[in-house]
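Taking the form predicted on its own, here's one chain by itself in structure tokens.
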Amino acid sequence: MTDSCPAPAPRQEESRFRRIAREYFESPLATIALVVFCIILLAALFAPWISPQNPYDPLEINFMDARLAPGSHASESDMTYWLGTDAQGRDMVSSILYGIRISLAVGVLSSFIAMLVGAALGLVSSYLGGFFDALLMRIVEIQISLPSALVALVFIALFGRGVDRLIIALVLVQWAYFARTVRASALSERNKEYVEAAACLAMPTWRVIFQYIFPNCLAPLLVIVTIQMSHAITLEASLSFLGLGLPVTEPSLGLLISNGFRHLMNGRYWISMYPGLALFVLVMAINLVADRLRDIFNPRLQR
């Protein structure tokens, strides 16, 4: 009499999300970058509650504390300025937290809007083809060939400064990258059997495009939106540094760096250096996350 062997348990297939998460966290550097970005994001979201002061409330600012070195104490309270103060007497820790909040808001919102516009145009262009596709691709090529900073500068010079106009300017310099990426992915999906089957069922064109083709273009789109987010933050900081970005009442990291630049020669390095370090860490963390996502979604780039 032979013992019957138990049937092996059915092997559960790993979901796509679990596979992506597992492969992402296999890289220690990418994991650290994601943790750093999450910390910065939480600090920006809760800046009004964790900042020692509101740096843009005149009632909380003491002009007698202007340009104090890191570690100095406030003249009229027991508050410690761990990173010093700027020329207006504002606490640098609070200013950096509020500056990150504004820079992230502008960068994320402009990249999201550019993604919606560019992805929609790229999908429609790939599906319709013909004259519309050729025209759109020529516009995309012209847009990408122009320096992003130049396009943004011209737009702001024509329509003026402001958060809304800056976001529109950033959308104008970003949408072409999304359109080209999504079009390339959609073209590879267009002639597949599931798309032909959907077309044979007389489904509306918009449903075929957005319900069947678009989900298969999300992987490269996720990589591009992460990369463009860091580009948008950097470009906004550059424009603000030149005095053409956000207004003085809504200073981002770029404007904080610009405000302290004139004091570098006087030895007051902290006014410009610490916002610059915050911008560097933020952009570096986003770029490392985007680099890891690119490697995961494109096996040929895995090292």
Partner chain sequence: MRKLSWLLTPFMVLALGMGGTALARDFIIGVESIAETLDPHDSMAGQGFDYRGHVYDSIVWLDGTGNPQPGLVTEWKAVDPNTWELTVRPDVKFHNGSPLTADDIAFSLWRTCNVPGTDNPMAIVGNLVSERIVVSPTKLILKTAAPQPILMRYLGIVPVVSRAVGEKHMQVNDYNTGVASIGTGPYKLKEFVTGQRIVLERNDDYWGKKPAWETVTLLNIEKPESRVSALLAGDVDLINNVPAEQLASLDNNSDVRVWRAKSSLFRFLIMDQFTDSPSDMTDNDGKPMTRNPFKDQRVRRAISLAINREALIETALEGLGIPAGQLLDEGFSGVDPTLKPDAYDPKEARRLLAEAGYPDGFRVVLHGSSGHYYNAPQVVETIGQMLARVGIKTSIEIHPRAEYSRAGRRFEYSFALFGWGVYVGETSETIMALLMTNDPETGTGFANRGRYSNPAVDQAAREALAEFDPVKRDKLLARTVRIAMEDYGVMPLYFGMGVWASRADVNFDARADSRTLAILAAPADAGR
The other form holds:
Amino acid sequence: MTDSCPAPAPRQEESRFRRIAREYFESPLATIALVVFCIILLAALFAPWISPQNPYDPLEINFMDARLAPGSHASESDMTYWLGTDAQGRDMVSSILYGIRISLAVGVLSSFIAMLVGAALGLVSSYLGGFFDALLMRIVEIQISLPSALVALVFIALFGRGVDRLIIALVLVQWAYFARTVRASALSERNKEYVEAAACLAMPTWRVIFQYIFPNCLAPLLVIVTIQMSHAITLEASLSFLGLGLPVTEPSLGLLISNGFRHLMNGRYWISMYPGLALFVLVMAINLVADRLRDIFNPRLQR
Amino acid sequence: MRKLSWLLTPFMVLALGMGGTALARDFIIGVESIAETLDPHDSMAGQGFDYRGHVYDSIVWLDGTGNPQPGLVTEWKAVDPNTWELTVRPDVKFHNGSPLTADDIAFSLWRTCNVPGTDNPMAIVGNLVSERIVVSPTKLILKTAAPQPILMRYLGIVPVVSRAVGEKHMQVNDYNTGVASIGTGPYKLKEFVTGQRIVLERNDDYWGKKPAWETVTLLNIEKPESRVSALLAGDVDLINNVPAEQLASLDNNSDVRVWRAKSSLFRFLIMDQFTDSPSDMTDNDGKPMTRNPFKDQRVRRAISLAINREALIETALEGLGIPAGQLLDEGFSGVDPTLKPDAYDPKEARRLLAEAGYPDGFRVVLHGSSGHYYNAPQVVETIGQMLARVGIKTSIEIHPRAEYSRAGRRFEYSFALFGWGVYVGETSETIMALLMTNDPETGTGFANRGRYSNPAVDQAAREALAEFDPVKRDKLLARTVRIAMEDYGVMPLYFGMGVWASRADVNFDARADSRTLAILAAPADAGR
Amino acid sequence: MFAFFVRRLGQAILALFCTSILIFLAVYAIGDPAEVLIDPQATDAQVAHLRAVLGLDRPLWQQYLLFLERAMHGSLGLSYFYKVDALDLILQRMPATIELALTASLLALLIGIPLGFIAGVRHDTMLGRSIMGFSIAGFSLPAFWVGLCLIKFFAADLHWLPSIGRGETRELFGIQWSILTLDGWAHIILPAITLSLAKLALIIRLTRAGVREAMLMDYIKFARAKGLPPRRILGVYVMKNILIPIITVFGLELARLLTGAMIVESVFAWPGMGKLLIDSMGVLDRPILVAFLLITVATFIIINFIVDMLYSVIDPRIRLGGGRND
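Having displayed the form predicted on its own, please output the structure of the form predicted in complex with the partner chain.
Now the complete complex, all chains and molecules, led by this one.
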């Protein structure tokens, strides 16, 4: 960060936040993206209340309504399947809402855990330096260079499927980015005068780290966590597509697309097209937000 | 293109005329899975049978429902219950020109139990024979440890290799490279690319009916939609395992023809009838069960009545199945023709549940696998929906294939979808594996995943399995099946179906054993 | 230079050795391949027999020693499933992956650099913004879904291109290549486009960032003031400035494409290494998994090594400084 204000006061923080917000909303595209993302987020949070049916409850799904085209009417109720039904007779609107919920949950959770793990390691590494730092950075280098799909695939193939293991796999492929970023920002902060001053005042190390260094790493972290969230969602979808993601009974967007793949060729496009579209809009919105944040915080920061 | 066609037509006719005769002799089959290795004794899976059916002959020829017909062995008889005398066809030659003798058949039988580096998948056949006596080049005597009335059916799945070649090249890889792949079959091996394709060329000296195609290629196209598009594009002449979703559009397409056959693939539910407190069952409040509902025949029957088999097949399999009420469909041996699938009757199901003491049902986990049986996850989910409607709250768990097999072997599932296919066209093997009491000592009931045990079934089965007279045997087997089915030892759901599609100019003999062989296909104009 | 070379080489070999142990332990410690490989209708005795034949009943350290001994003789073990040498099998599939990765990379470079230039020079115009918008879409589109859509439109609906597989091949240097035939190109184009999308987006952004940065530099301003033609300024001076980051990233991304194309390969049934890996995971074919992961790590170590060497040639300060900065 260029503005190195010694021990920033809360008030200045607020004005800084305002400045960021103002800059952010200068871009109409980014504003739209943020609004879209918020709508999707709310829809996912309130899926159980707003979706026409609960796609996981066997009593609510009617297998006799399987593979109906968009706009068809249910045979045993007065419901309309606006986006059609899948091979089990599940309403696609409901499936997509619940699918977004799962995809988002997995994406958000894994990115935040990865952020915590990565940021902690990065901070410690930057402060300790020496052998630990060198070792950690070697590991980070290897981790980042390996294709994330490969790492996640191998992990899941070895340790088995399941939500917990999926999240661990996603954390595994993300933490290094956070560690690298935090370490870099922390190192640049460390050499600044106010940190040296704080150290001179015999402040405990952890206080220096958390009170002064860490807040200054937040901006780049925010950018990375947004980018990683979209990566995690895409990666989870890809894994589910290969049949290595979440259980079939609670399908994420990727699994919905995968289930519909077989129907793509014979005109039943809705089973995989609409979930695909939902996934694309979600990921695109997050990426646009991330892009704008990156421009605001640091125009020179590269992927 | 259309405007130009009058101009091009004469050239195209010319081109077709020249290429046509040569090209029509090349036959490309798009298969869902291809033999992993070319060792003829290294697989009991369908793709293994499909490959070796081209390069090798088996000891006898089996028709679609597993009845032995003269092949490399032309005559056979049981001299006594433990001794069989086989007459070998005299003028058969291996691809390398050496003549076939009884000794080669004896060697092939021995090798089923001695394939280096494998689990000897064919040992179940080899182990039936305790002694092989070569009397003369055309006479072979086989001794069995126990009476084996249907030995010949089993021998029908053993491909015959040459002893001279096979002893020199024992390893599986020798068959992959082709040095050991010498059979007597209608086609010779030309090229093998692991996991991708097998190219075969016609054996002009074949002893049987002259093969129709000059070269045959088995091409591995895993994805069902890809197989269909390859067929529609004319890149392949025949595909197997046509996906149900595509059947309707293929049926209406005049460029291709669809071939269907019933199959011996039996799909059923197992119910834990052994433990007193099954692990993944609870009452409606989530408390563990004090007694096992599956031990009550009324509950088992209620489940069967709650399943609408027609709707299940229509929804989950898009019509690709036949409702099952027993172990094999009519047309096979050991079948009771009066035994029909249970009709859908949710009212009676609820009544039976109430009578058994579960008026509000209970909670249970139904297990299924992915990548194992065709559309298994959909089948399991649909059954879950159906059971929910009579009060049995069913949650679904889908496991990957590996985990599923292991857990099944260890009886970890109380309620699960399993499948069984037969090689011999008869219910005997199914009864022995699925319905007889699980006993590691004798090997009976080795696939009895619900540990169903009924002395009446065991007794009737033992009687049937030892019977040599085909008519009596058929009756005894049918009787055993009836006892077990009325008791719901396993819950029959449906029989899978074999579906192939070919270009319009190809005739295909769709058989109940689901074989995909070039010799079952012929150019349509030549007739069959 | 030579000392630097030797030191880097030593590090690379050590890294490879350490990862080999890790990979072996990770793959061999988990799961039971015997259950997967065996026919579901097999008896318990057959399962036990197979376990013994594959050596799965031995302790892990014995299995590792056996693996090391075989590795000394140039074999990473026989595939459990195909029963042929795992390394041979992967090498047999490698050309298909290499040609796919190279085609995709070339596509990304040939389209990405010009687009990136436009977006960089005209960053305030509608065109520039659209290109950037497109690049974000490129990041956001899941590859497998793009693949499905391309198959649906170009193969299923329009019948212009084949939907899957690798086309006719022709031999060159003893290896079968499909890019030497017309049929091969028809087959490779859809998967290559799918695979290149994300890379294309990356190249566009890299180029744009490089161009914008360079345009602000004094020597460019000076060249413009001097009245050099814009084409020469962009083509020579700006280009030079952005080439190094592109080479670095491109090297790494190529390696990622070689080992990370499994999803696209799986969608298009492209018979490359990635598809082999996915198939092998399904059946827990340990020798193939180990061989594949070793090859992957080796590829990255070698490419990192080459990039380091190239760097030290281009920029001697790195050599003197003793390593790349993070």
